[in-house]
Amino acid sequence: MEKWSKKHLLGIKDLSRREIDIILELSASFKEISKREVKKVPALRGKTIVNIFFENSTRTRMSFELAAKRLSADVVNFQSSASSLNKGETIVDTIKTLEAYHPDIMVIRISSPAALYLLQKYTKASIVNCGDGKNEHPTQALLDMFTVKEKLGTLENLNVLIVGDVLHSRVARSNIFGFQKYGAKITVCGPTTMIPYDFENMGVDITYDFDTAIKKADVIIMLRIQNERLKSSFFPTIREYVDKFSLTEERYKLRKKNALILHPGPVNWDVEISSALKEKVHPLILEQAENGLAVRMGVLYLVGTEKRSL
């Protein structure tokens, strides 16, 4: 394998092709250890990682613990609800008192777009962004792009489908980053409230047919309404927003025979995707968090691995 040399993953938009290739293949590689009888190897063995999550998680918290734990690193879980932030402390100064403990790797989720390219100037720790605002969610992007190639065996010139809250979605701006890095279509369809004004300059098309795009899709990725960012109405019901933007029985109907149906959970059921498909749709949604935990077993590998200077 072609040598590392990235110190931190900050965003899909950073890397080029062949490094989303190599953490791919890496993955690959990972995801058999989750078989073994004993699931551990020591590739980071007396490395140690933080977990920094200042917004909430479940799927992607608990994957990068246990890619740690499975490649033998040290882990130390950071709440933010239990901390010093609470009494008033910063951000910055969080993260200033946590690298005085010299940590080798910090994993940080947080609600402010982009902060992780300020905050990386107050640590030696290699950073891996789990989530920053609206801006982006590499190793969700990563995770997806692993699952289609594993299930359709390329990721060559798709056409790909993303469906619903784009505005606030950080998932969908780390996915067109990636899939165009392989000459995948973009297209993204919502509510006109939902799409973001500028993403025609990012080389998307923009729909707001679903009935129509779904037809033509290779890939239909249905991103979760997010009620904790939505500080007003984007659309005048739920009703509404079902019958013009989920995945209804009627629209599986209409794609084609081997689309794949991706979604970053968790899933607001009868809103994003109709119940009565869940067994159906669910157990790819389910090998997504399955694929999860191997890309990240191979992203700290990869930033963790290599002695740099700053």
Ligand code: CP
The other form holds:
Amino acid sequence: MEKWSKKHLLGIKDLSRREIDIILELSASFKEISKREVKKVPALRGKTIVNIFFENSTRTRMSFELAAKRLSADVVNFQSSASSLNKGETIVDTIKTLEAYHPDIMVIRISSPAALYLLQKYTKASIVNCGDGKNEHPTQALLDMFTVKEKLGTLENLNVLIVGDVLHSRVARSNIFGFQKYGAKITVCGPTTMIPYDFENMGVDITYDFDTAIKKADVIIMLRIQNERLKSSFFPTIREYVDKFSLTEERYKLRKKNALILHPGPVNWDVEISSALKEKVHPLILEQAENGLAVRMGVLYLVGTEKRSL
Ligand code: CP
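Same protein, different state: after the form predicted alone, show the form predicted together with ligand CP.
Expanding to the full complex; the earlier chain stays at the top.
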């Protein structure tokens, strides 16, 4: 009998292919719950989950809260902008205070990867990473992989193209770790200033030619320009960025017929993707959001019932 053995979900890098399969299979079985009249099962009844967001979020925060509620856990939300951090309380004192409520799972988004590891000193709870700066966003990659598997029927040996602000993207890193476990050939494409010099060491191809790369891709992940992390100008003008790296109507026509266009959201329309393509590409981006709820139910169930037989 197989058992889930990971207490935390800190990154896709740490997961085996088998563990990803387990999360995706379980999430598929949870997806149906959100379509029932009574959208609730007792899987995590009696468990307490704290959602801790030090950075802004709509999709991740809302879907983790809903996921916890659909599994019957008690859930409370900590939003840094409305907290006693504004009265000068430190992050460590804040975490110690939240630990005093005996949570079973801490779901956290924070700008520093080191903070996630430090957190383990101050809590007995399982930790789920919802984005640690530029490092990883594991549940985003899991929901992207879930969406691809649902649409294409497989994750094996795909050509995956990741376009845009790769430098600041935790979504790119988690997806690279994830898809590579299934034999994907990954290509990243963006302005020279937004492609990290060490990405070749991760076994990915680098290109600055979107028009050529899009023709071969099975999956195209358009990344958000992370304006909040841009401390200087990484490209001369938006117009120049759009000219080379935006998914325009013309480029859309170059894609393979069944290629999937993903975006983690929120989309800067007419920057990463032309708004003229909204009707064509937004429905799948919204399906990604829907799948995010199922995947987060799967993740919470597994870390919340760690060491139980599957
Ligand atoms: N994709 C994503 O993480 O979106 P939010 O920042 O809205 O959670």
